[in-house]
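Listed next as structure tokens is one chain, alone, in the form predicted on its own.
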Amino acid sequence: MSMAPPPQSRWHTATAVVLAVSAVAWIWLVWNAPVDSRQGEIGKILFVHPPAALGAYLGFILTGVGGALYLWRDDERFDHLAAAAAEVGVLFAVVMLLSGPIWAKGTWGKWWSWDLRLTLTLLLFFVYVAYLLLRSFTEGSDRVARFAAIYGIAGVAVIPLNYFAIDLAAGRSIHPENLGGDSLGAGMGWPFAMGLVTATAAFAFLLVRRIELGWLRSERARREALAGARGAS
């Protein structure tokens, strides 16, 4: 279905401003945050790793939501939303998978352990990498877009499994419990909260830019197809 160009310019400015302000505040708060008495400076990855996980979760949830709306409404805009959200989600998942082993090495003395949370995190990453590969090899196919939508919806099921993996492991996970209101030490609440705000702002900024890029690619493909049809006639 044809669509009008999305009015993205005002969202570019708004998300860029929010991202810039929150990033500066986050850096200042993290710089001045107290050093954990047991983990030392490496413990400040707390202000990076969970926010990166939030961005990955947001991306993959929106991939499922966009896919469901595309199947329901047959509107190309929702397909662009799903694809864009998956790309941004995978980017945040890479940050999560890179920061996690660094934190683990400094805290537990080893880079990786095949416990349930880590295994499901890697599975979640590969599920959406496969989603992106599927789309990249068959760009422009409505049939594949519908299949990708179903795949993206099914992939969302891994998110709650990943989040509750510590509980499902019944004490066999090397991870501590999921963060709660009293899990953070004194002086760590604000930098942690600002990390979540900054991750959300970065996610919104990248998502807006990627949606616009998807629309531009679709428009170019339409023009090329139209020019080819005219040339053939």
Second form
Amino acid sequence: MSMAPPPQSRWHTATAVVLAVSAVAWIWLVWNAPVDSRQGEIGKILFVHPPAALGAYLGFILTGVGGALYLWRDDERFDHLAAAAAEVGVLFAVVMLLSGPIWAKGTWGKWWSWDLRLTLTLLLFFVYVAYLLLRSFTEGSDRVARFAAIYGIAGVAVIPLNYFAIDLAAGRSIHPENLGGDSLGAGMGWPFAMGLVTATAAFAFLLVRRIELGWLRSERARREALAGARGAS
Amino acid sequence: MSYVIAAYAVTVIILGGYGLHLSRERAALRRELSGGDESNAG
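Follow the form predicted on its own with the form predicted together with its partner chain, if you could.
Next comes the full complex, and the chain you just saw is listed first.
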């Protein structure tokens, strides 16, 4: 079903302003954050790695939500939301999968370990890379959009597995535990919280632009199809 | 310290580069769909 484009210009401005303000605050807080007594300077990667994971989780959850709403309402806008969220989520997952090994090399002395958390993170990444590949090979097909929606919903099941992997490994995981309210050192709570806010703002900033791009691509494809039909008749 | 700089640089390059790519493609498609009239874009 063809729909008019959503009015996004105010969202573009709002997300840009929120991202700019939160990024400045985040940089200032990270710069002035105390050095972790156990890890030293490398502990400051903590302020970028978990926020990247948050962006990836947000992207993949929204892919599932968008897919479910597309199947329910048969509205193309939800399909654009799902596709956009998957792409932005994969980008955040790339940041997570690069910043993590950089921290690991400086802390464990090796880039990677086939730990349950790390392995499930890689699996989660490949699940949504496969989603994007599926969509890119067959763009514009309603049937594929429906299949992609079901696939995107099923992929969300990996998220809780990934998040609780350390508990599931029952002490055999070398990945640091999920952060709780009291597990951060003094003065590290604010830069960590602002990292999460900035990641959410960056996610929203990229998402609204990617949704609009999806609509513009569809609109161009529609016009080309229309021109082709006119040329044939 | 070099590990910290590398982690933050990777973040800025990947997300910033992607944002730039989105902006460029959006601007090009808007121009194309409005028949080259940039005043209709945005």
